[in-house]
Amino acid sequence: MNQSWDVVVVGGGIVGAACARECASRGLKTAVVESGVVGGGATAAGMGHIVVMDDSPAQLALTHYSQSLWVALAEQMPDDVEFERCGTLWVAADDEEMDEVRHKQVVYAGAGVATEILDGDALAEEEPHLRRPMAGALLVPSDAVVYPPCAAAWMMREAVRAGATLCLPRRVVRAGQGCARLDDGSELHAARIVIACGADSMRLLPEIPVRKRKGHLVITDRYPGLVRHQLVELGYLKSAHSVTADSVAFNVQPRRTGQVLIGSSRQFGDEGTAVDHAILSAMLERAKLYLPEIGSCSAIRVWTGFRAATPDKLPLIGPWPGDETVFLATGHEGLGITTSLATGRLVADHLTEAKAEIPAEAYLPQRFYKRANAGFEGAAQESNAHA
């Protein structure tokens, strides 16, 4: 398949599908190369939380923008995407965490995100199965959930309908200088090659500061009404902030089926797909601390996946200075589902020289280019020093 394209997207997960959909819809001759199935890999392993996060102003801007794009598309998506605006409850266990709830509300209000503070009694009314007493929670009603594999599949169908070509199953073995070489020896030539294959991006561009961060998820049998909102402990913010330490946190999600999806864990240094039973046990014990009845629920599946993490917890979206033909759309860590639509928009905006709706400078890969050889920890230290 020695052909020429405007854009070749490497990766058929939700980020790659979103990029392909945007590029094809703007008239760019687009090809997508995926080695497995569309919506597999990290997409299939994710929770599907469409959440506004505020770890940094740039993260807040990107997640809020992307959530608005999800909401705008909600009526177009098929039923199997399971888009549900269940809202998120950031649960505070004590008075100290309630202070964080109030701070979080101020930050969200500044970005135009509607929230509501619940005291312990109001929280118990909203989620009667939570352990009592709890100090309260912050309700973010705009947050939603989706079923990621079907969301990615729908985006890819939309891309193909707009003229994109899907090359599957094919693996890109080398990408750069305007050429994507496939595992069958064929080559796809393009003005831009968008690397959107998550943690596998390091295989094609080893110098980028992206590392695998392993996570575990558990899904239960059907228990309708056990959980009504996405429930996340305020301590999640502390565990998610670390770029090196292993951690677990209470994070559960209601599914339309009545099942409950239980997370979450974060590990560096373990690149095996096997379940780490010590981590799994700690994660479930954490869940039972907040939701005691989860201990009596039947789990029907446990799995692992790999997030693509960067030192500053922001994705790499934009041209790679080392090769003007290479464009990155990776490093989203646990927010790839949420920020996929915004990533697709920013990629297509850049490639078509359109004005982006949000400032894109914070996500440009050039912020790491000069220190690409410093290693992940070195890049993290330098990033923090300039924060």
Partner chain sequence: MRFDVVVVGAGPAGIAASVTSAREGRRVALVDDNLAAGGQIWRSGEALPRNAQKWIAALRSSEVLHLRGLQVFDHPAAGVILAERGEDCVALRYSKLILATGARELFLPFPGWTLPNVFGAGGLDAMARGGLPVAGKRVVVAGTGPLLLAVAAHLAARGAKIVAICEQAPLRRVVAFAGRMLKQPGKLLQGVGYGWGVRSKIHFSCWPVAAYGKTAIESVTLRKGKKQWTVFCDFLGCGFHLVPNTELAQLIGCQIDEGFVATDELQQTSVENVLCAGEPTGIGGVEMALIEGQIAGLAAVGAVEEARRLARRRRKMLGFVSALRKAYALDPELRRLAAENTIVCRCEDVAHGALREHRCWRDAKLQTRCGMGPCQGRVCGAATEFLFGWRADGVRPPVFPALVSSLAGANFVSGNSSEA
Contents of the next structure:
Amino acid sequence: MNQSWDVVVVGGGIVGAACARECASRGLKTAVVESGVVGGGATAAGMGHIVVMDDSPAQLALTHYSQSLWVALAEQMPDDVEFERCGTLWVAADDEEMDEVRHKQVVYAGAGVATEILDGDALAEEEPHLRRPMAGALLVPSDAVVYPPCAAAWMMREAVRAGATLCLPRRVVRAGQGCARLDDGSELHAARIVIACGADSMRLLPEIPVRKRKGHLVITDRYPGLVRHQLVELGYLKSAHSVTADSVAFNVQPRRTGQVLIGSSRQFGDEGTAVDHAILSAMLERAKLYLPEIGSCSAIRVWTGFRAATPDKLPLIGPWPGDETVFLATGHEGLGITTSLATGRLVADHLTEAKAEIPAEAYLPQRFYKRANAGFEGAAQESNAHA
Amino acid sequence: MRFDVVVVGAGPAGIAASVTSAREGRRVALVDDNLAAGGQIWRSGEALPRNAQKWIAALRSSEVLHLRGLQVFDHPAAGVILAERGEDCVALRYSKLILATGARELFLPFPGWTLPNVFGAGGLDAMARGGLPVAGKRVVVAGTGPLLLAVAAHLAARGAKIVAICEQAPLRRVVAFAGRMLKQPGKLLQGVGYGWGVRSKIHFSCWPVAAYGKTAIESVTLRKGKKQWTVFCDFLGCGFHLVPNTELAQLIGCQIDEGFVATDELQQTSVENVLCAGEPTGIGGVEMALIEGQIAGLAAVGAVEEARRLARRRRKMLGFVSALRKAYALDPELRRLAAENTIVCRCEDVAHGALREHRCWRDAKLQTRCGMGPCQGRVCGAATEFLFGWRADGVRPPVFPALVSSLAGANFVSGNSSEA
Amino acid sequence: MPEGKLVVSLTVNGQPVSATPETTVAAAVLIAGGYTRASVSGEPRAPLCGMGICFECRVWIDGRQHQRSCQILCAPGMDVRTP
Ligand SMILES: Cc1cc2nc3c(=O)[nH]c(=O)nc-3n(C[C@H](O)[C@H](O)[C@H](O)COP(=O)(O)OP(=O)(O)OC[C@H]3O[C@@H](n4cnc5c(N)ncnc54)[C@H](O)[C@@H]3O)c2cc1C
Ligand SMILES: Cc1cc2nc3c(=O)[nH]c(=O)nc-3n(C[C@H](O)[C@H](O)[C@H](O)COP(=O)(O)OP(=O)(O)OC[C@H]3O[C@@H](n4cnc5c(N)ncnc54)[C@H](O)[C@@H]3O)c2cc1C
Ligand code: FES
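Mind pulling up the form predicted in complex with the partner chain next to the form predicted on its own we just looked at?
Every chain and every other molecule in the complex is listed next, the one we just looked at coming first.
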């Protein structure tokens, strides 16, 4: 395949698929290279919570923008994407956390996100299986849940329909200078190469400040009605600021099937896919603390996945200063499902020199780029994000 | 609880292993998810053959701690397994672990196979032994393997009317195999002998192509070459021989060769202190399971000389294993039984047509939910391996669904939970 | 049911069923003339493997969901529910 492309997207996860869909639909001659199956990386491991998050103004802007793109597409998505607007309940266990609920409401209102405060009784009515008493919760009704592998596959089918070519299963072994070299020795020449390899992006570009952050999830058998909203504890703010330490938080999700997906954990430094029983145990104990009945539910499977974490918890979207043909679309940490659609937009905007709908500066990779040839600044400080 | 030897699975292999280790004075636990010892073949509810009685009596009079109704679901660290019974979860610590987890039937999808009263062949037998009345019922037994005759004979003895026995293998291969068995009497399948009374109903190169019925099976269409006919029946027992239960071995990290747990001649797997005996190492029947169990039981306690002596006997039996496999090899035509809308994954209701377009197990699983249900792909994983040549993914804990509380208790390793 | 054996009484969807203590709940459900579960697309399903691996025999027992009835023996007063 020694022809020339406008864009070669490396990686067929949800981010790569969203980029390909957007590029192809704008008429760019697009190829996607995926080494495994579409949506089989972190995309198959993630929870699929489409959530507006407010760790920073830039994060709030990106998640909010992307969420609105999901909502706009909801009608077109096939049934297997399982898009459900179940809303998020940020659960406050005590009065201190209730203060946080009120603060969060103000921040969200500032960004135009409607929310509702529930007191303990209203929360108990919405979620009768939560432990009582709880102080209350912040309801974000616009948040949703999807099934990420089918969402990625759908985006990829759309990309192909718009003219993109999918090369699979093929691994890119080197990318740069307008050329992506594949494991079968062939080369794809392109004006731009978009690196969307999730937590494996460092294998192609060792200089980027992305680290693997491991997560565990557990899925139960079907218990329809046990939970109705995505439930996340606000308490993680208190416990998880111990920056680099391993942490767990109560974070459960109702699936359309009636199954309950239980999260979440975050660990640095463990790059093996094996289940860590100590962290699994802590995570499930946390879930039982908030939702006692979950203990007697049957768990079908446990798995792990890796988030691509950056030092400032914001993704890397934009040109790579070291090589003008290379573009990054990675570093989405625990929010890559949510922000995939926005990432696709921002990438295509750059490539077609269109005006982006939100300011894109905060996500540009050059923020970590010190000076020419010096490479990126290493991971400076870490912090915890949601999911 | 701490033991010198923990044996998982109380079938012939596990019984032989645990009794043998205990004879050497070790502290031994035998764990099984069933309430009675005996595994698949020596199930209760049936007069047992003499060697079964002998082994079960030996188990009863031994010092083995037989933990009944406990299902092993995890191996959180070297030296410990977790098992669950109802709401209780226990950690069993071992110096040596012997996996004797047996086999299950291979089920192949055909139109109507999801109707109530369509069982596995062994499945129908197990249900009958569990109290399902079969007297006076019209029964068709189908699939492949020496098991079919044994099942038909058991059911006939309970008063069932055997309408037909459909063996997919051709007559000449089965005859060649049976001839070989006569030269090695007592080597497993008394089945051929058992089956004498029902043999007139056997059809070779024959299998069911569709089952019909409103709320349960009422009739089944059988095909033999170009001939096709329909018979009325109340029950259909259909199983295409056996699939080894290797999930626990895989979880522990034991090397798997061509679907079976790899062991050396003393039943040692690739993982230190973990041995394996019986069907997971190769489908070889009761005699093989018994001898492997004894070898493992001896090897686990360091009685190497004696174990080697038995291993030499075992080697002579290997010809049987490959003869069995060849005789009952599946006809490729069976791949065409499933229609477009035939369910393949019964937990998630995924049809053949939805699977066909996928490239591999993982893609199919992620996109269709095939294998994501509580059976964890035990039924559809083996079927799609035959249908499409797919290999299922690696195994993750729990190897059987377990309560969230039990999984939370999986932190026994670090010692901060109480132990049973 | 064979005569002269000990009998346990249980209910399947509220209907009384008598069985021997060696009878599995799966067999009792079939004796009562029912099936064990509705599949995710609503088809009636009944036991397949009889040995605890296919999960087709899941029923409610005494208020607990997803119980594999082929692995559980009938007990006096048991309350078994199916769709
Ligand atoms: C436990 C957990 C929970 C999460 N929960 C949420 C959540 O609730 N909401 C949310 O928004 N996000 C969540 N996330 C994050 C989200 O899953 C990821 O951010 C997102 O999936 C990243 O998508 P991606 O396409 O960048 O990466 P991936 O899905 O990993 O895709 C990268 C693809 O690139 C391919 N690839 C890699 N290298 C090469 C190469 N050299 N050549 C060719 N192909 C290559 C891989 O095979 C892979 O398919 C969670 C993550 C985890 C781990
Ligand atoms: C349904 C069926 C019917 C059969 N009928 C016949 C027959 O009639 N004649 C014949 O010659 N052969 C028959 N066989 C073959 C028979 O299995 C073997 O010949 C012989 O029983 C092998 O002994 P084993 O000890 O290796 O395994 P098994 O007898 O299968 O015993 C394994 C035991 O381990 C238990 N187990 C597995 N995993 C776990 C876990 N994680 N936790 C706890 N317990 C566990 C199982 O429930 C089972 O009780 C049958 C096999 C099957 C599957
Ligand atoms: S019948 Fe298969 S698990 Fe009970």
